[in-house]
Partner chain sequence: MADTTLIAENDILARFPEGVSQDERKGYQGYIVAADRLVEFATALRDEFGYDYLSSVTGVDYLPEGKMEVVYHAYKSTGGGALVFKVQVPREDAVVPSLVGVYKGADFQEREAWDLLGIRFEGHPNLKRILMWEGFAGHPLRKDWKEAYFEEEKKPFDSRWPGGDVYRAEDKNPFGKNVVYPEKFDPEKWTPVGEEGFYGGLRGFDAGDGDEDLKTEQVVVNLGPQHPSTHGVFRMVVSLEGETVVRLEPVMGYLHRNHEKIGERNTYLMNIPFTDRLDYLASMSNNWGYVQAVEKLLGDKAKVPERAEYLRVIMAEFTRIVNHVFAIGTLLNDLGAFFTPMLYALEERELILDIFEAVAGSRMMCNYFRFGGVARDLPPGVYEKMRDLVFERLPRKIDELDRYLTENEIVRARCEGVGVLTPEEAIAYSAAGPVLRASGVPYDVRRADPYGIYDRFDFDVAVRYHGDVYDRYLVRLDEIRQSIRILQQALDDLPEGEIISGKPKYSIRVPAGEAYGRVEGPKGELGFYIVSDGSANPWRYHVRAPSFINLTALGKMCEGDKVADAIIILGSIDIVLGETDR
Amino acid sequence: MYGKGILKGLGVTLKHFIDTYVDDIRMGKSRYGTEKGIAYRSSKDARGIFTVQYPEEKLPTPEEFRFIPFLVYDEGEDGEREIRCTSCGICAKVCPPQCIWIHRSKDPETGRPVPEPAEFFIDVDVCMNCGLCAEFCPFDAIIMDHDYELAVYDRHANNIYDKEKLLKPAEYYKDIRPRNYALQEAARAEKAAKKSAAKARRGKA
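Now I need the structure of the chain on its own, in the form predicted on its own.
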């Protein structure tokens, strides 16, 4: 004892300090500000200081990373937005912290519900990012986003997202979750093919 532990600790710190400069010289400019550098510093082979210089550098988010949900819409042939959400309310029912509110649209003449939300709200400060809303949605209309930079000064003014703020195109979904999107589209195509085949059989009968 008598200070040996402190000296050993200082020795470890000094080793990391020296290793950082050795790695800097060995890798040159590619160690910082590049995908290669970030991947290296995230690996088991990294020596010395391996922190990421956020916000200039950001760790790549894996496809299954989940943060605030968003609503998906498809681009129609006429350029109109075709919102996948039918305001069925399943997402609001399964949400553990109850941070989703939906107001259904109604036909002004008949007063019957229309399969599209008039308003859709998510309190992102209450959302626990569990992904149950996306998992249970039968129409693949709600997907977990990768955007985690949500710092604001006024949460009531900025962190209660309405329908317009939540809506994002299917192309955005394809960009952040390519594998999931491909599987989803394959399932949708298979379902459509089965529906067409059943319709054809009924026509023959």
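Rigid core: the largest C-alpha set superposing within 1.5 Å between the two forms. Residue numbers count along the first chain shown, from 1. Given the structure is predicted, the values throughout are model-derived calculations rather than measurements. Compared with the form predicted in complex with its partner chain:
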The other form holds:
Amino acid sequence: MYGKGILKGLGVTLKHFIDTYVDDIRMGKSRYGTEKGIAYRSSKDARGIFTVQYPEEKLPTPEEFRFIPFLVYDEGEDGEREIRCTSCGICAKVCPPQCIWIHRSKDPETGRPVPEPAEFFIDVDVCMNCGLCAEFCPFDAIIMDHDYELAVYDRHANNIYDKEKLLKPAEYYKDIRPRNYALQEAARAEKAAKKSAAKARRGKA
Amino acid sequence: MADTTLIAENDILARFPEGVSQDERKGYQGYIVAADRLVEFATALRDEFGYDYLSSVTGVDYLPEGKMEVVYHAYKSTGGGALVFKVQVPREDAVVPSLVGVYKGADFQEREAWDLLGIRFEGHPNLKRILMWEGFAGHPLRKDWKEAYFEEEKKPFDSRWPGGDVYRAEDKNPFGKNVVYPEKFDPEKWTPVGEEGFYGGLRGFDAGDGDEDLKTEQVVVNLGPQHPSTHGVFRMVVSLEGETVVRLEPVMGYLHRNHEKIGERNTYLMNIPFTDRLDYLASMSNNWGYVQAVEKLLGDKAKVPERAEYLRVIMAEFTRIVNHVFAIGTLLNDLGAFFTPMLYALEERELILDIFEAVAGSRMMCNYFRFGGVARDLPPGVYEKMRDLVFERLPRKIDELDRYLTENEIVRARCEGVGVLTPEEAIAYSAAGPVLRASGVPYDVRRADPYGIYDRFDFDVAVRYHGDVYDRYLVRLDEIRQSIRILQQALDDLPEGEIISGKPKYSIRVPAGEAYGRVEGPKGELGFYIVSDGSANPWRYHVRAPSFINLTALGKMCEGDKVADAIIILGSIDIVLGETDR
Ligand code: SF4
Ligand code: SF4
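Moving on from the form predicted on its own, kindly provide the form predicted in complex with its partner chain as a structure.
In what comes next, the whole complex appears, and the chain from above leads the way.
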């Protein structure tokens, strides 16, 4: 019969339409604007309407999600910021669009390089969010952020991030990437243990 | 097509005792052909040796030696490895005979080599710029050409560390001062005059043409560059006789950013995220093509561990599904079924992108492959999610899409018999991917020249025989089903273990030589040709872009069809401008 294909197709749309309302009734208020509702709409069982109403609703970002990088600092004993970055320059060298600029500190007396950046800039207009800097930093000092809402009115005035703007506490890192944080902390602890064991051995000898 | 009386490849030197020699440079392969024997050689290759499919044509600027080399990669449409041949000419007077007469698929690629490298192809029917605009000075891929924001020959740039005093590139090189015009060209005064000025360069265009007796007049219509149907900034110039297309010529390059020049300045690792930006719907496949080429150069140093091989297949096949549901959705948009089919298709895509995001960190710019493996293992919970999709949801949903569209009488009336490409034409035009297979040529790189671990999986090469828009749609649907099959096997067999060989390094040196890596991307054969001089940056980095080369046949497919059909024919090729224009 001519037109059968069209009717079959319309059946599919009708089913989607009905499914939306069936789910609305079944899930009630929890279908929209709640974590459960969003999770349902992005699950394998999703039927009917599946749009997430950004910005009222937001998809949760998975741990590995990457946006602009930030610099990590640890809280010292007396609340001091201990910047992890040693200004080794690897991230600046690996960055594909070359948007990281690091000014290495020098000791004013000896003139030797000090392992802390005097300045650290990222031109976030240029950053391509590739994550290579974080992947290759040997000190877990630069981490990819989850914050993707970065719109500004004047990009020329705002979009070169300096050290102050880039620094975030290790707590925040732990918060957005708990699994990676735990893994890295374990690796660091192991390394430190090895080091002190080696020191102890040397001390004995 | 290939017949049984072909001569074996070893006989090439016997067949051409003069003018052809083995390429004996270390790390190189294939033959060097004298320019005056090229056409004869290529004809014999096609007719006597069975290399009927010319995959890639590109040039390499060997500045220190003062030579310009044109590199050709030819294949048999029945499968097997490449036959590489090259022509060397002096740099300052680079003239090579055109192969368009032998392989039609050389058309756009030769124009590209002329445009970007300044190699003149004698006998080319329409040798003019293709990616850059006509008023552009110079040939940007030449090694002595410097672009507007030029800072240094190679990355990493010295200014970034240790004395990184930041500045914006635009501040040093403000807009308006970053262009060089050819001598005697004043952009302020230049205005194209009349239709001739706009279309004069187009092939066969004849302003005011028309048969006096019949009193017909051809009308030239521009579809694009801003046009909802072109999937980006792309232009089709159509000569119409009534509603019928007499001639159609694609005009592209609006999104050109000289990806290859950027690639030659980057280090090898930096190029991986840049390949994401080619066909941005299929970044995983792009990654794979590129790392495959570099791994060929690295040899045993970059042996991929088992688990990584499986992860690569899984990601590439998910990418194929993502791409094909999107292609089907947009095709329906082009047909005028606005956005309902598209959104149904996008739903599955979103679920797959969720997986990419969880594993690779980004939904579209995955940057997931590394030399000798992949960047990250699967986080907890993702494997189960993949299984749910592949075993439960996707098969059901693809059947639904099938039920929804395939038998629809309007779809069939619009698509059947439209934009036909015969198998012979498809091969001659170097069409690839679904376009080639919908024309009845069962050529799929995964089978014809297997890479990775594709030889372990059980799947069929999807093929259809009418070569029209409808069959291209069906081939994509078939391929999604085959991808699901591969995914089911790969997920069942996924072994535990390492995901990358050796310790990841941020700067690698690659042994000198050349390599061509190709994968069956969702849009067709995606190839990367890389020449290394042994340093940390590639000397030549070329992308064989299926979106670009498939367009060579667009004019042919549209001839004689209605103008409204041109839109869906373009849709059925499935181009992404990020890759077309590079
Ligand atoms: S962020 Fe890491 S890689 Fe970059 S300079 Fe600091 S320590 Fe080195
Ligand atoms: S994410 Fe990539 S582009 Fe951005 S700063 Fe890091 S390395 Fe550079």
